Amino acid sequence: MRERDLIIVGGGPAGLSAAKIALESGLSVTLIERAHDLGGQLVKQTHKFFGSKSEYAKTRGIDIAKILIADLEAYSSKLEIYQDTTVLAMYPDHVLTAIQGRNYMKWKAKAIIIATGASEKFLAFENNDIPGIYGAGAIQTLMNQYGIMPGSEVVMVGSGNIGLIVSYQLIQAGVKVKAVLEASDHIGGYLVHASKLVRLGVPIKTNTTVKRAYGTTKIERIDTVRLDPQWQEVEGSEESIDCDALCISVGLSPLHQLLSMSGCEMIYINELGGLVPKKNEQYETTMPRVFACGDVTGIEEASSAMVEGKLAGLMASYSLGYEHPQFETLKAETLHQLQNLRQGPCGIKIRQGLEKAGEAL
């Protein structure tokens, strides 16, 4: 069993950001990622980010991933990275077990940061298992990582930022987006993204969802239905749309399983995406020296995940007696950045969730 100062589970934007800060603080770090590539969701995001320079505004997600990975290269003597590696369990004594291929591994850490991210939610409707029905992340992976077209005529379900952005990327790839369906009475994402689709002739149908899908070897058609203010189906409102692919983009759920099975106290907060770990202002969970950051603590944008990763890296290092040379400055900057990222109408949901969790905004 190997011993390390810090083990970070998850090599996405939060985990990579945490690793950089911890390495700068002088810790030996092990970074474990279950996927083949580091970068998490960033590696499939070709759109440019909003925000400020500190959150890589006007930089594409795929390029941000490269920057975060390159930032770690100077610390190779203190850093070990395991990719294609799945963590199997985490124990209260800070022992972690993992598997890579046929190799079983075991570590003991002084501190742990969980940055496992989130998984896509799915939607219940008749015949939702027909081939050609994808999550938005799967379509981004097919198109942006492997250059594979998911279909020629697609219907998008969900008008959050991911649904709107992926719809636009489909159009850029030559795919016809037949419609964007939204169950609520308003568009969920930024209007700047929705406006692009409207200008290109894509109808965005609010108070509408998919009722059933048709097809044998692949999807051929869907029926949509209108919803009333109580989210009940409006009788006689069904319409059919021909399509050869259906994309589901109805939100994300925190990948909390490792924390849950380890005995961390969890709380269900709908505004944060579901089950999230209870944590203090230092991003420490109810397990001593086990920290959590990014989407596993509540669904937000990648910009927030990177900032939370920095904060978790600072606090994990500090808990072990390794104070970052710019500890106070970085702590103040990250807290200020998070506050800015959560302002405005788009931050209402996360602010409500944090308030329910009893966390300072």
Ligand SMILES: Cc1cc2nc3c(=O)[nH]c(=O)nc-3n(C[C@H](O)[C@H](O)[C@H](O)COP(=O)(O)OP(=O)(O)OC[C@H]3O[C@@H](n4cnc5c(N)ncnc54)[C@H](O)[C@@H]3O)c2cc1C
Given for the second form:
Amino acid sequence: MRERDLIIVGGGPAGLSAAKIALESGLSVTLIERAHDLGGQLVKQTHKFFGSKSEYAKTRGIDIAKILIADLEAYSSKLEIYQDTTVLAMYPDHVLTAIQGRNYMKWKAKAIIIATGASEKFLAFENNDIPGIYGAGAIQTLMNQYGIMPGSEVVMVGSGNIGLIVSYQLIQAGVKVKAVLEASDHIGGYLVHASKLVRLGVPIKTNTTVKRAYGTTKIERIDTVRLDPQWQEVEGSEESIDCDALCISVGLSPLHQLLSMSGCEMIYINELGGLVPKKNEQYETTMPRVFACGDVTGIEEASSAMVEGKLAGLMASYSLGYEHPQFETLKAETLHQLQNLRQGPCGIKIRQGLEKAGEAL
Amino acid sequence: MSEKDIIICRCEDVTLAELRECLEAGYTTFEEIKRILRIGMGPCQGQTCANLIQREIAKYLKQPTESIPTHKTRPLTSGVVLQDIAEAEDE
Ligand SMILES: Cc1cc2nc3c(=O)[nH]c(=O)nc-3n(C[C@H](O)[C@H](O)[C@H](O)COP(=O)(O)OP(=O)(O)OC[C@H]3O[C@@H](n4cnc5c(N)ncnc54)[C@H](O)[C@@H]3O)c2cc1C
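Switch from the form predicted on its own to the form predicted together with the ligand and print that structure.
All chains and molecules follow, beginning with the one already shown.
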């Protein structure tokens, strides 16, 4: 058993930001990341980010990742990073197990921060297992990380920011986006992203979803269907669209497993994407000295993931007797930033979700 | 609509038709259905299907999704070769 002060699971914006603050506080940090690269979702984001200026808005996602990673370099003597390493389990006595290749490892940590992010939601429709049906994240990974075209004619399901941005990235890569389907009666993402697509001639069809896919070894065509205000299919409204790839972008759900298996109290909240941990204002779960931050505590965005990471890093260090030199200022600042990020019409969902969880801002 | 062509759990190849049959037979909790159909017991451990199943149960019982008990999550999050655990060095 390897004994450690602080272990952070997940090297996305939340985990990286937490690591930096904990290192600044004087702690030794172990960071464990399943993927080969650090950066989480950021490594496949080629677009300039929205969000707040202090959290790198207008910088490309992939460049934000580089900044966050470079920020840790000064502390390399106190920072231990495991990449290509999947944390397999967390137990109530703060024991973590992980696998790197064929190497099985066991740790015990005084404090733990879970920053595992989220995974994509799936959709139920006929023949939804034909090759050529992807999640938006998979398409981004293929296209932006590995330079592989997912197809030549794509239909996107979902008009949230991810659906809109990935549609635009597909067009940039030379792929034809035949339509964006949206089940609800309005476009989910920011209008700036939607307008860009419409100007390029992509129809965005609201009250419409995918009903079935056709093809045997590869997708060839889909049928769409219109939905009435009660989300019931409108008879006779089916239309066909030829395509060789279908991209599903219908939301994310938190990767909660490590938290729920170890006995942290969990709660299911639609607005936050599914099962999330109960936590206090300091992002500590119901398990003492186990903190959580980023998308795993509720689907939001990179800006809030970074701020939450800072707060979790700050509080985890404090809980072990390491007070950051600017503890009070940073604590007040991060709480204030979170409040700001969640203001306005775009923050409604997250505010409602937090309220349901009993964590009003 | 052909519910037997709609995959709900990709890991264990479970269709919506099978899930509906289970519900009709009176098994209306995730844990019960898991024991019969193996939903959520494959490589992704329910991360992909849980939301869909949650919603189907809710629809069937005419209750809000959030009131449906979620399935129990157990170690491990990913498949591991037993030999690797057995041969692991304990530092
Ligand atoms: C297409 C798209 C566009 C976006 N655009 C914007 C934008 O413009 N502005 C904005 O603010 N946000 C944007 N976001 C959202 C933003 O990317 C996420 O909210 C943010 O990345 C969440 O950070 P995180 O650290 O919580 O999780 P992630 O970035 O998902 O990182 C989690 C990390 O944990 C690792 N991990 C998971 N499980 C384990 C395990 N068991 N063991 C070890 N490691 C594990 C994962 O491999 C991953 O690297 C966008 C997202 C997408 C998909």
